[in-house]
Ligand SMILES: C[S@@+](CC[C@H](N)C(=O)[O-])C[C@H]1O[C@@H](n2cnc3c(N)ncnc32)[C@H](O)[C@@H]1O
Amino acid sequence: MCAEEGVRQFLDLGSGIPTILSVHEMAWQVDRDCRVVYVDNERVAVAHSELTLAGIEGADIIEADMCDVDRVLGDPVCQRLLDLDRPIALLATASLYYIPDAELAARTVDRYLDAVPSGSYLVLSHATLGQDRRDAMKLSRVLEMTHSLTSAATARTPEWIAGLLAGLELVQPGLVYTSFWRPESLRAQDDTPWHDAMLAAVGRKP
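Kindly supply the structure of this chain on its own, in the form predicted on its own.
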């Protein structure tokens, strides 16, 4: 979506292990000149990404804690590939809930948004407890998947997640469960643990 709106730079925070149709592959379907910087602090994820990105121009990875904003933005890879004077899409999808300190997570988002110019985007998804028991039960199954990782996931309230988007112009349909973000697409099946356990939104910095 961001590439279709003219953004040609992407900073993927907490990118994880590469999968089919990584960010650079999706962006390049719109424009091969898009540049992508991945950020992750897990050595295994970084090693996989380095292998995947070897020899590829326009995409690279930084091994760093996404919360260390100065380290990330000052890294030679970021300096080489991204122009902070031009709009950037900040991707914080399924990553902020690995930061157990809520204040640190919110401050991290604010600092990245402060560093990018008008016309930049925040692409966000975050685990939420929701307000009914069904959501909470399904979310517990999602969180069980994270126990083998370095940090377990932390679910937060819809109100807290909405606060991350304060001051941004929300792209329709706003902050909704991930399976509702693209109404024209198929909803996730009811038996998937992610269903109605993750909120997602895209906001544009005015």
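Taking the form predicted on its own as the starting point, write out the structure of the form predicted in complex with the ligand.
Below you will find a single chain and nothing else.
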């Protein structure tokens, strides 16, 4: 969506291991000149990206804590691939909830948004507690699973998640469950607990 809106630079915070297409593969379907910087602090995810990106121009990975904003933006990879004077899509999908300190998570998003110019985007998805009892029960099962991993996930309220988008112009359909964010672009609807428990939004910096 951001590439279709003319954005040619992407900073993927907490990039993980892609399941379908990588961000650079999707962006390059729109324009091969798109630049993509991935950031992750988990060795296996970074090693996977290093392997898949070896020898590829225009996309690279930084092994770093996304909360260390100066370290990420000052990294030679960022300096080489991203021009902070031109719009950047900041992707924080399914990653902020691994930052246990809510204030730090929100401050991190603010700092990246401060560093990018007007016309940049924040693409966000975040686990939520929701208001539906069934959702809450499903989510607690998902979160329990993360407790055996290196970092446990923290669900947050829709109000807190909406706060991350303050000052941005919300792209339609706004802040909604992931399966309602332009579902026509999905190949199939599925009703996994994960989809029910995640809110998603895209905001544009005015």
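None of these values were measured; they are calculated from a predicted model. Only the largest set of C-alpha atoms that superpose within 1.5 Å between the two forms is called the rigid core. Residue numbers count along the first chain shown, from 1.
Is it true that residue 21 shifts between these two forms by 2 Å or more at the Cα, once the core is aligned?
No, the C-alpha moves less than 2 Å.
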